[in-house]
Each structure stands twice: as structure tokens, then as C-alpha cells.
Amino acid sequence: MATTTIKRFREAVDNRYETIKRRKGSQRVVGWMCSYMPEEVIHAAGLYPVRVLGGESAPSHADAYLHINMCSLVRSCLEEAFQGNYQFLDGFVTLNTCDNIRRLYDVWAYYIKTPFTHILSLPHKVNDDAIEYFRTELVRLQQHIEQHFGVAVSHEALRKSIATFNQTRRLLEALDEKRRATPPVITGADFLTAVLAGMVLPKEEFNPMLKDLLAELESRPSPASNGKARLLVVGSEMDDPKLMELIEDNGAVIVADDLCTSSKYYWDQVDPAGDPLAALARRYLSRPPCPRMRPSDQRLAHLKELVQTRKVDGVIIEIMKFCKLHDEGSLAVREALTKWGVPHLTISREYNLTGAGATATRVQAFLEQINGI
């Protein structure tokens, strides 16, 4: 049963436009996409960073501007913008993470006409040269923000923002410990809801709420061991807990993930010492990588560690249709899981979950395979 704070998180995510508008006040809001985006730079300028998410409407308007073979995430986000749901944004920032997001940025900047737009160039490798290059990209973003909004972003302001976001990451790591317990104290769906709430709520409000949630879970009686299969979920961007709920409703528990809207968001801290922009560049490039990064060794090593430390019985690989990065990257993941002897299931899906009945049947069959039925 969901706790009081989880219900508040769910309400914040489900009604995110009203959530943001109520908290905006005189503060200017900057939307962002991709978990490689260092929100701290936006936050240090006195701006309110929020993640741009899609909606439930069919992308009928957006499909006139983005090709149908682009993933339904970017088409849904653009549809929300065309519907006027992002009129409150004072800025929109993203990275050239993939071709789909790059094209979304082009159309957004030209047709939506959000007052401030900026795109960062993201390296494909993680080494000292790449980190220095990304630092120069953050300098460029900082200068553009200062020029457009008429603010000054000092090193001290950046360090304060880093401290705030590091606290968020530490609290989410503590919540993750509740998810990995035997048996878990929080469901995978509720965990994802909590992380998503942190992408739309101001961190100054979100962090105390996370503390409340941890206290609620501490006072909750320990659940009895249920013998359910412990699963790891990896794959494309997921900002709706419905798929997690479907999996867990069919007799599994999700104890770990490798998703940009979940574990990648809070994994690893930013070093508070030294040049703050260099520290941000290092943390955001060095955290568990997505398939964009080459080679794939670091990603596979991270997945193997999750499988072993979380005592995972099986892995579900979910891939959004036309998500080229995760589709191509899943080949190496499937080969590695087969080599490690870990059962795995690949689910192809749209941004909004469709065909739930067929998906549930496949999940049930997969769990029967794990349980030897």
C-alpha cells in the first residue's frame, strides 16, 4: 500500500503542469531533457529546472512536424508543447543525445518559440579530453543563461546547487536500499514515482519529502518474504510507472533498474571541491552510461554488478519503438546476459503503454520460466 508521501509524489507527477505552475511564482522555469543534463547550472542561476515529459494524447499535431519513425517519446513531448501545456516555460535545454532529441530541439526552437533555447553537445566517450570538452559546453550554457536572463552564476552559487542536488542523490540512494532489501520495502513502481517527482518538484521541497518517505518506510512493518522473482529493468526512457506496475502485479518485484529516468538520475555524487563546472562535467559523463557511450564495457560491467549485488533472478529489457540507441545497444546486453546465464525478456513498446494484455501474458510466461513452472 502506498504511503502518504508516495501519494503526494504521484499527485505531483500526474498533475505536473499544475504542480509546476503553483510553485513557479515569480521564478522562471527552464525545461530540460536527458539525464546527462546538469540541472545544477540552471538551478544556480535562480531558475526552476523541470523535466519535459510527454502525455497521453495521440501525437496527431506533432506527427506533421516529426517523422513517424521517430520514437513516440519525442513526438509526445512535442504534442504536449503544441497543445499549450508548456507555455509556462521560460527556457528549454537539451543535448544532442540522439537523432530524435536533436530533431525535436530543432522543431521546438522554431515552432514553439520558448524564449530561451539551448542545446549542448555531448561526447560519445568518457576520458579526460571528453570531460574537458563537456566542461566547455557547460561554460557556454552558463554564459548563455547569464546573458539571456540577466543573472550572474557564481562558483559559490554552483557549489550551493551541487550540495542541494547531492543531497537529493544521497536520499534517493537511501530509498534504493529499501528497494533492494529482501524482501523489498518499496515497490519498483512506487520507487519510480518518487524519482519522477524529483524531476518536477523544486529540490528544496522534494528533499524534505524524501526524508518523510524514508521515515514512513522505517515505521512500516517488514513485509513477509514472498518468494517473488527479483527483476532488473533496463532500457529506454520510462516516465510512467504503468509498465512497472504491470510487471509487479503479475508476481515479481523490481529491485533494480538501469533507466535514465531512475537510477541514472541519482547515481554517484558531484565532487564539491575544485572547479564546480569541471566537477559537474565529470559526474554527468562518468555515471552509469547509456548505450550512446562507447565502448559498452562500462555499461555491461555496471549491469553485471546490479545482477550480482541485487540477487537478480531475471532481467526485462524494455525498448521504445524507433529508439535506435537502446535497440542496437540491447544486442550486447542480451549476449552478456546469456553468457552470464541470466534469464531475460525483451519488450517492445510505445511511449504510452498499449497492448497491456499481451504484455502481461509475456511477463507471466517469463516468470514461469524463472520459477521453473
Given for the second form:
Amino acid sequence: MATTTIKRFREAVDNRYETIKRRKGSQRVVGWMCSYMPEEVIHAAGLYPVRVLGGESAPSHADAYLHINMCSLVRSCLEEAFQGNYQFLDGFVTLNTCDNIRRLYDVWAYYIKTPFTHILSLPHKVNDDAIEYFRTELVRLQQHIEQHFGVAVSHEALRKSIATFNQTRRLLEALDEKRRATPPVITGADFLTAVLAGMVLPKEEFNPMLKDLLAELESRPSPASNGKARLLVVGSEMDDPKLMELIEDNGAVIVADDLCTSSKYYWDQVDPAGDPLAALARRYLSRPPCPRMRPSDQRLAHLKELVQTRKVDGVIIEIMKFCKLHDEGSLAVREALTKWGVPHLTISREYNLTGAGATATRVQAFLEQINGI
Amino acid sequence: MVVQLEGVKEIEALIGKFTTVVDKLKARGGPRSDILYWQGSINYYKRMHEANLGGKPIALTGFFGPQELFHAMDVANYVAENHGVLTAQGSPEMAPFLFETAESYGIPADVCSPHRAAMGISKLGMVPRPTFVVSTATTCDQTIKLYEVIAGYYKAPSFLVDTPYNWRENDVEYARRDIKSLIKFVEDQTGRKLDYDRLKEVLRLSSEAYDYWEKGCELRKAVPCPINGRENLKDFAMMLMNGGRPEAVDYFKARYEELKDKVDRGEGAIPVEKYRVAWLYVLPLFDLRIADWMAQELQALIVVDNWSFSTPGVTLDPNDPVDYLARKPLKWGFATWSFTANEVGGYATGMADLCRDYKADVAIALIHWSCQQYCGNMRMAKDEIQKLGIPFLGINGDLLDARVCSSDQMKAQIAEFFSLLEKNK
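In place of the form predicted alone, output the structure of the form predicted together with the partner chain.
What follows is the entire complex, opening with the chain shown before.
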């Protein structure tokens, strides 16, 4: 059963536009996409960073501007913009994470005309040269923000923002630990809701709420062991807990994930020492990678660690249609899982969960396979 | 244990086929650039073939890679996508067979068809096994994954040239460092040391070929246009196969001289040039005769396309080889416009500029089904082009898979479009 704080998180995410407008006051709001975006740079400028998400409407308007072979996430985000739901944004920033996000940025800058737009060049590798390069890109972002918004982004401000966001990460890691237990103390759906709330609420409000949530979970009696299959969910961007709920309603518990809107958001701290932009570049580039990064070794090693440390019985790979990076990238993941003897199921989905009945059937069959029925 | 070499009979057959083409061209007296093109193709495949038979290193590379580096180090290379396309064009049933082979390996069915063809030929052993794989981040996500998958299939070491998205000084500095890492990688894989003086000479030839190519591109602006756009695909392919080698210089020089001669005499590619067409992206590779049909039936000549196009105004210095190779992707019009951030390249305005500069009356875009980075630009390109009063037709189809939209279906759409243009005159 959802705790009080989870309900508050859910309300914040479900009504996110009102959530943001009520909280922004005179603060300017910058929307961002992709968890490789160092929010701290935006935050240190005194701006309110919020994750750009899609909505529930069919992207009928957006489809005339972004081809239908683009993933439904970016088309949905653009639809929200065309419907005026992001009119309150003073800026929109992202990175060249993938073809879909790149083109969303181009079309957004061209037609939506949010006053400030910026796209970072994100390396595809993780080495000293790439980290240094990404640092220079963060310098460029910093300078562009300063110039456009008429603010100064000092190293002191960056360090303060890093401290705030590091606290967020620590608290979310503590929450993630609750998923390790047998059985987990928090559902996968509730966990995802909590992380998403952190992308919408100001961190100054979110961090105390996370502490409240941890206290609520501590005060609950430990749930009885239920023998349910322990699953790891990996794959494309997911910002709606419905798929998690569907999986868990069919008799599994989600003990870990490798999603950009969940664990990748908080995994690894930013080193508070030294040059803050260099530290940000290092943490964001080095964190558990997305399949856009080459080579895939780090990603596979991370998944193996999750499988082993979380005592995972099976893996669900969810891939948004037309997410080419995850789709082609899942070849190596499936090969590795097979080699490790871990059962896996690949589900193709749209941004808004459709065909729930068929998906549920597949999940049920998969769980029966794991449980040896 | 004797390891069976792969791709031997297939490449021998291809060399034989191209040799026949050269003989026929010579027998009928040219054109010289065509003879040089096919001879250059023979040389490219011979290098690959001889390296295969001789147990020498072979690099499997992507489209926009630093091929000149391999020439300078006497490493044979072949471009997987290009060869996949060529193989698929061999017969109507070949393309679906290659795609299905790739899909049976796990490549999703909506992945770019040239990529599926490239995986197909690898899995079928129709090409030599590479020693290593080098690809670039240009131009799309699928390129990044394809070469990783192929390298994994062959269990071959691979290197990704991490072409930056922007081209400011900090980006170029990263690209330079990455090229230095690439040089070290190739040296380690081959046991050979790069002779920088040799590389400078190769780059001098590369630069000379680009100069002639750009001058040739400029000549297409003439009214009437001296060449059918279908022929321009050879430019791209030649630079891919032989950029940095004398073959490319000879070809582009001959091409330039032929075009200049025609422009000086006011001779067009077709008798009546009723419509000048800017073809945005690539002609359908499964049937290039659509260009001929347009010219013959509609008097519509493709005067420019952004694939077979060298970006004007990008000067590279062969005496700074690392910088040359780092910036080289900018020389490919397609890579610049499709991949580079719009603040720098600007696909939409770039396409509108092309239409204006080449005096296009009409713009046609083949909207290649699986090409997200390109399709995502289409609406902006259409809106920019229509600001110039130029009619725009977008054809939903596929570059290599005729099952998505056949030649006849494309022709029907094109014919109807031109019929409307005629009625509105």
C-alpha cells in the first residue's frame, strides 16, 4: 500500500505542470531531457530545473512535425509543448544523446521557440579525453546560461548545488536499498514514482520528503516473505509506473532497474572536491551507461553486478518502439544474460502503455517459466 | 586447422564483373570518368581481396571514416554499408535475403536497410573477415550500434571515432585527440608505424580530389545542368573507396573536365530541362533508374542531392594531418547537414540554400523509413524550402528495401506530383 509520501509524490508527478507553476514563484524554469544532463549547472544559476516529460494525449499534432518513425517519447513531449503545457518554460536544454532527442531539440527550438535553448555534445566514450571534453561543454553551457539569464554561476554556487544533489542521490540510494530486502519494502512502481517526483519538485523540497518516506518505510512492519520472482527491469526511458505495476500485479517484485528515469538518475556521487565542472563531467559521463556509449562492457558489467547483488531471478528488457539504441543494444544484453543463465523477456512498448492485456499475458508466461510451472 | 577464408569467390566475381564493365566502356570510347570510376572500384576490391588471400590486415570501416589513414598505412579497408548496398543491388531477391539474415541474427527489422545488408553479408561470409573495425559517430545511432554488433560478431577489436556534434574549438580539440588514439589503435592492430610524411602526401591527394569534386559540384549549378543526378552517386562512392589515392584525383579531375566542357558548350544532360530537381537525401538505391525515368518522361533532371555533395568552403590542411582527419567529416555534405548541430550546419536552411543555389524548381525527398536523424529534419526542411516558393514532395519509402515502396509506387507519386505542377502553371 502506498505511503503518505508516495501519494504526495504521485500527485506531484501526475499534476506536474501545476506542481511546477505553484512552486516557481519568480524563479525561471528550465526544462531538461536526458539523465546525462548535469542539472546542477542549471540549479547553480538560481534556475529551477524540471524534467520534460510526455503526456497521455495522442501526438497527432507532433506527428506532423516529427516523423512517426521517431520514438513515441519525443513525439509525446513535443505534443505537450504544442498543447501549450510547457509555455511556462524559460529554457529547454538537452544533449545529443540520441537521434530522437537531437531532432526533438531541433524541432522544439524551431517551432516552440522557448527563449533559451542549448544542446550539449555528449561524448560516446568514457576516458580522460572525453571527460575533459565534456567539461568544456559544461563550461559552454554555464557561459550561455550566464549570458542569457544575466546571472553568475560561481564555483561556490556549483559546489552548493552539487551538495544538494548529492544528498538527493544518497537518499535515493537509501531508498533503493529497500528494494534489496526479501521481499522488498517498496514496490518498483512506487520507487519509480519517487524518483520521477525528484525530477519535477525542487530538490530543497524533495530531499526532506525523501527522508519522510524513508522514515515511513522504517516504521512499517517487514512484509512477509512471498516467494515472488525478483526481477530486474532494464531498457528505454520509462516515466509511467504502469508497466511496473503490471509486472508486479502479475506476481513479481522489482528489486532493481537500469533505467535512465530511475537508477541512472542517482547512481554515483559527484566528487565535491576540486573543479566542480570537471567533477560533474566525470560523474555524469562515468555513471552506468546508456547503450549509446561505446564499448558496451561497462553496461554489461553493471547489469551483471545488479543481477548478482540483488539476487535477480529474471530480467525484463523493455524497449520503446523506434528506440534504436536500446533495441540494437539489447542484442548484447540478451547474449550476456543467456550466458549467465538468467531468464529474460523482451517487451516492445510505446511511451504510453498500450496493449496491456497482451503484455500481461507475456509477463505471466515469463513468470511461470521462472517459477518452473 | 585450416581456416576457410571468407568472401573470396564473391569478391573475385565482383572484380570480374567490373572488369567487363571497364572493357565495354573502353570499347565504346568512354566517358573517361566512368572508366576511371570502375577501374578505381576494381582497385579497391583488389586491395581487399589480396589482403585477404595474403593474410594481411583488413579494416572494416564505416562511411565517414578516415580512409586516408588506412591508405597511408597500406591497410586494405572496405566500407561495410557500401558493400552491403552493392551486394543487395546485385539481384531483386538478394536484398530481402540479406535483411532476413541480419534479422535472424537479432538485428531489428526496422533498422536501416543498408545496415541490415551490411550485417547480412558479414553473417553469410560474403566478405573477408576484418582484422579490426573502425567506425564513426557520424551520422546516427544505428551507425554506432551496427559496427559494434559487427565487431562483436567477428570478435574483432573495434574503435569508434567519436565525431563531435558541434565544431567549435573545444570540439575539434577532442576530435584531434581521438584521431591520435585511433592512430595508436591502428598501429597496435597492424604492428605498423604510421609514416606522417606518407600520410601528408595521401592527404594532399585527398585534398586535391575534394577540390575537383567541389568544382564539379559548382558546375551542376549551370543551366542547363550538365549531368544527371544519378551519376553523382559515383562521386560519393569514389571518395569512399579511393579518397587519398591517385585514382580519386584522376576520376574527379576527369569528371570536372567533362562537366566543364559541357557547360562551356551549353550542353545539358537532357535535351529539354523542364524541371530542375533538388533530391534531398539519396535516390532509391534499389532502382536508380527512377532518375532516368524522371529525365525521360517528365523532363525533370536531378541537379543536386545532399548525399553526393562535398561541403563547399571547408578547407583542410594536409600539412596538419591530425587536424585534417579530425575535421574531415565536415567535408561530407550529408554528414555536415544531417549530423552536425543546426547551429553550425543547419539541415533545414542548408537544404533551402541548396535548392536556391542550384536553381531547383522542385524539391523531392525520399523519406527513408528507418532514418530517424534525417526524417526528424523533414518538416523543417519542407517549411524552409516552401518559403522560397519551391514545391516539395516527400515520398515515404526505403533506400534499399523495395517492399516498403516499390519503384512503380514511387513513380506514381512523382508523376502525380508533376501533373499537379503542370495543372497549376
